[in-house]
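Okay, so here's just one chain, in structure tokens, the form predicted on its own.
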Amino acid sequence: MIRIAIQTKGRLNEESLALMKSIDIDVESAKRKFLSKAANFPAEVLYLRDDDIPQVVSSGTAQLGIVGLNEVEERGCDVEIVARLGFGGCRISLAVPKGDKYEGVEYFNGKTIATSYPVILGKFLKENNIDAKIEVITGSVEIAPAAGIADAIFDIVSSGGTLVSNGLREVERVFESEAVLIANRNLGSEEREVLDEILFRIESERVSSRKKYLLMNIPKDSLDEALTILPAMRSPTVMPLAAEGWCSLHSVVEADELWNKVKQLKAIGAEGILVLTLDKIIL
């Protein structure tokens, strides 16, 4: 059995669970637990705070967790990342009140910053060798500066609608931040047979989405260059047709090559073309 932490509510917790659901691990939803075990794997689900994921996990009571790099960042706790989700996007940006004139990051010198991730912005002001007060807020940061309370924000910024509502515009992007999966660096055998079972079963739900899987029927003339244009995984399957002349064509492509790809097969005298959307691909 495993634990695995994610966010109690919010974006990040239905992307979470989306993800299980989608490498077949049945959990419930957080509205009434905070825990849940998996009807189907050797797993349970811990609700937690964002924030308190990372020491959690480093502190072995969940194995793994799923959270922001942001906090991952911002804790400093010794967790490994196992892997990059691919879900969850945003940045952290310093932004300052939108009549304000900025020519770079001089501009904050002796500027008061009020942030949420005062660990991130500490470590770029440095880097960036600037002088400036932090504030640390756990609230609403983006409404410091009209309050008087600092001179400009470092917050989360995903389309940027709140900064515009609140007057600010975003100068500098920091920190870009996705949602990981984190793993205890302690992690027994038998954990991390799960864990790679885990991971194995993300990987072919991510080869699958970017692959769709075609189906035609094409001339056997044509066959030896509608070959050259699928070379699929290993090779396209061929089966002959009860009509003479022709054959049922079969493979995998890459989604982003997909319109390309049939524009060439139908010039070539392809038919009949099934575009089919994969559930999962074992390679």
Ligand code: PRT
The other form holds:
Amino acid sequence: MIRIAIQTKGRLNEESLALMKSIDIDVESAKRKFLSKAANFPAEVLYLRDDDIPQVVSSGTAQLGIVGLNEVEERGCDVEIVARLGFGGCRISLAVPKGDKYEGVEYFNGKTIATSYPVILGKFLKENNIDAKIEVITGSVEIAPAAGIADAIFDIVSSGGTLVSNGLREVERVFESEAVLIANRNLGSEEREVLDEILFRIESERVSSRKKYLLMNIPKDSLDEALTILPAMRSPTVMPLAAEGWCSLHSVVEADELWNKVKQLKAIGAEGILVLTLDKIIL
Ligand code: PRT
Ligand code: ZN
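Moving on from the form predicted on its own, kindly provide the form predicted together with phosphoribosyl ATP as a structure.
Below: every chain and molecule of the assembly, starting with the one above.
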């Protein structure tokens, strides 16, 4: 049995649960229980605030966790980052009032910067030899300059809309983040096996989401050409059709090449082209 810490509510909750579902680990949402055992997998989910997840995983109260890389870095907890999950993308940036002249990081010398990420900011300032005061605020950092609490801010940016609506300008992108799967450093062999199974399923899911399954009828005369257009995982499947001179061709293609392939196949006489979404690809 492995315990996975997931955010109770907030920006990462929904996609963390969607990820669990996509790899067929069925757990109940946090609305019902703070600890939910999967019906069909040796795992249970522990719902927590994201701030607590790195610590809980590093101490071993949970063996795994899904959390923003920014939280892992800020808490400085010793955990293994086992997978980047491709959602919750954001950055932590320095922003200044939009009217201020900004010519480089020296701007921040002698300034006060409001943030909820003092550790990451402190490291950046040290690396750049900047002597600035860090004012720690836990919420609504973006209002600090207008409220006279600070000269600038260091905060999470995603679309940039919050900065614009608060009259601020992003000047330094300091830390790139996304949701990551973290693991305790001292997993037992059984826990490691469950983690490997989870990683295997995540990878299968990732591979299948980038591919499409393609079926079509094609004149036998065009088959050789079709096979050069469609390099499948090993080779495409070709089946005879009752209609004389035709066969059915099945293949897997990269989703971002789909329309280009379809165009080429139509040009050599393919008909009745079906495009299917793949649920899983087990390589
Ligand atoms: O309650 P709990 O402590 O669990 O949650 P929380 O309120 O601390 O965190 P939450 O749910 O807001 O964010 C969880 C994680 O999502 C963060 O640690 C990041 O890893 C990630 N993430 C991705 C974001 C954003 N995008 C984001 N845009 N976290 C916060 N924001 C906020 C940001 O603070 C700012 O106020 O959104 C605003 C900026 O957004 P834009 O789009 O206007 O630039
Ligand atoms: Zn939080």
